[in-house]
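Below you'll find only one chain, the form predicted alone, shown as structure tokens.
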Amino acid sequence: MGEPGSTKFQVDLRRHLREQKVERRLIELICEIAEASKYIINSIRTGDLGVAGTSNLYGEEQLELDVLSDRILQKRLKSSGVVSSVVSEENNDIMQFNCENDVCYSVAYDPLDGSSLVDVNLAVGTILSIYQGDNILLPGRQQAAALYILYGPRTTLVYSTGNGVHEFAMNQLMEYTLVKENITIDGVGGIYSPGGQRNLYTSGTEKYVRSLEESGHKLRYSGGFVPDINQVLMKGRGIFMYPHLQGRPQGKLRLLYELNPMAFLIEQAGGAASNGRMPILDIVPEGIDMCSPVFIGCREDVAMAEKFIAAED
């Protein structure tokens, strides 16, 4: 191995995207996200944890951190001259941008997921979600690309192009270099995670996660939908929900911004993601806004939870 920092003996993000036969627009695309990502990490250490005195357009307030990340990956995007059209959580509407290429990318992206829980200095992350053309109305399995970026103890940027799911981490020198290569994960998990109020669940649901509890499922929940996502992946094991609940059929998490790119990502690793009832990356996105309940992570506690919405609810 070579010196602590040196990249020498490492393999990092655009070596290892050519490797994967990656497109070459993709590639151009992936790694300006992947330079973005140092500037939110900035953000985050020194930024400001206030209230922009805006909100998106789901009636959010804004902190002054969204707005910055926000602003910093439009940038980039925008830049990059392979991106034709872009939406963001944070804004409301569907962002167009020259790109004279032959091939162009649509993203969709939540620039900081979880960012009211920096002021307590949890895990935060971007998550993003590309496609090929200027659509992004698109079922999550038309993707071309998903990744997102973990900014916790380390930065960890991990990505699928439809060949595996591959995790990198920011080294001494901002560089990401390959820590995994094909994470798989196994057909049953260990571990739940579980957002919303239970007091709310439905009696399928209910019934679901005592299930889970009376098998030896342990609860393990951050709060932010990346770690949690990430614990799954890296773990190898549990699933995350966030189901639909008593006046809130629609769940919360968004399907543009969240869930396809997730979906996306834990299919790839062997897993599953679903809204209870149909596979996550096959729901046709209605617009923007549009909000889905989920249950994602190993292939059978997803379809046991499938089963109990079936029959109750």
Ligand code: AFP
The other form holds:
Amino acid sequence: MGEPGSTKFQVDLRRHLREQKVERRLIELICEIAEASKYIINSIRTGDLGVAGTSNLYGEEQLELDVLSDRILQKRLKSSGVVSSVVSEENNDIMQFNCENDVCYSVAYDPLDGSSLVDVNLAVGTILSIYQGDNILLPGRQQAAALYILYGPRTTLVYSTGNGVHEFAMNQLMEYTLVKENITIDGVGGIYSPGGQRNLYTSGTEKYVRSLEESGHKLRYSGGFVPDINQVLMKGRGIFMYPHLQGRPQGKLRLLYELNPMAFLIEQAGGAASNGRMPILDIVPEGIDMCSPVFIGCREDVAMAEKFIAAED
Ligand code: AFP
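Mind giving me the form predicted in complex with the named molecule, seeing as the form predicted alone was just shown?
After this comes the whole thing, all chains and molecules, with the earlier chain placed first.
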């Protein structure tokens, strides 16, 4: 990464994608998504839910923030001309768009993950998983790209196309400029983010969490998957988990548009992501709303979770 003030430091998203030699239709797609995030930010910050005001995109009655965010993204993906299959957390079916290119992409996304947190002014995010071609029901290891946009005190975008993980921050002109390149998760210890009700943890997970506490890990949990994962990634250590629970063996988080994109990013940063027994990225999706338990973060912490689960569950 360049020194602050150097021209390298002022690298915007499109330039970085070009320097990474990303396929040009994928560059267009990721830049369209970045553009869409500006409208989502406007709705979050101003509470303008597409009614009355200038941003009345659809001439409809007031929309829920996550529905509006979904509409904004759908509009952009459709108009990009490079997207064929689309899965959204807000829709129950796979949508087919008209891809006019010889290279097409399929996208699975959560338009505003943790949207209920906006009411209490906590950070939320958009998560996207991108595959080349028409098929979206593929193991996460086959993703062409994964990215998230985090709407926190700063608005940041983190992406990988398989060549490292890179963070951008939105400036006053609403451009995304490079902040950090080739982010790595290589430390142990730090924080742990335990999702789900603790009283429903299985014996293996309960003993694992106790071992984390005994080794000095500090609990950090916001209830938002994007900020919680971002914290592990930016601190370069720690673990997030939303485990299998008694009565809920598949946990809560969705494979296609929550776990696969984050697992891709975390593995690209040198971390690991497991369902407790195997890598998230090797799971074959059985349906668009498939859930999976998840332990994701630094390799050592994930390996320890698998050990406790193998021994106890
Ligand atoms: P919502 O999108 O329904 O708010 O759920 C957010 C989420 O999918 C993910 O962002 C969090 O990590 C997880 O749920 C929090 O779940 P719990 O509230 O059960 O801890």
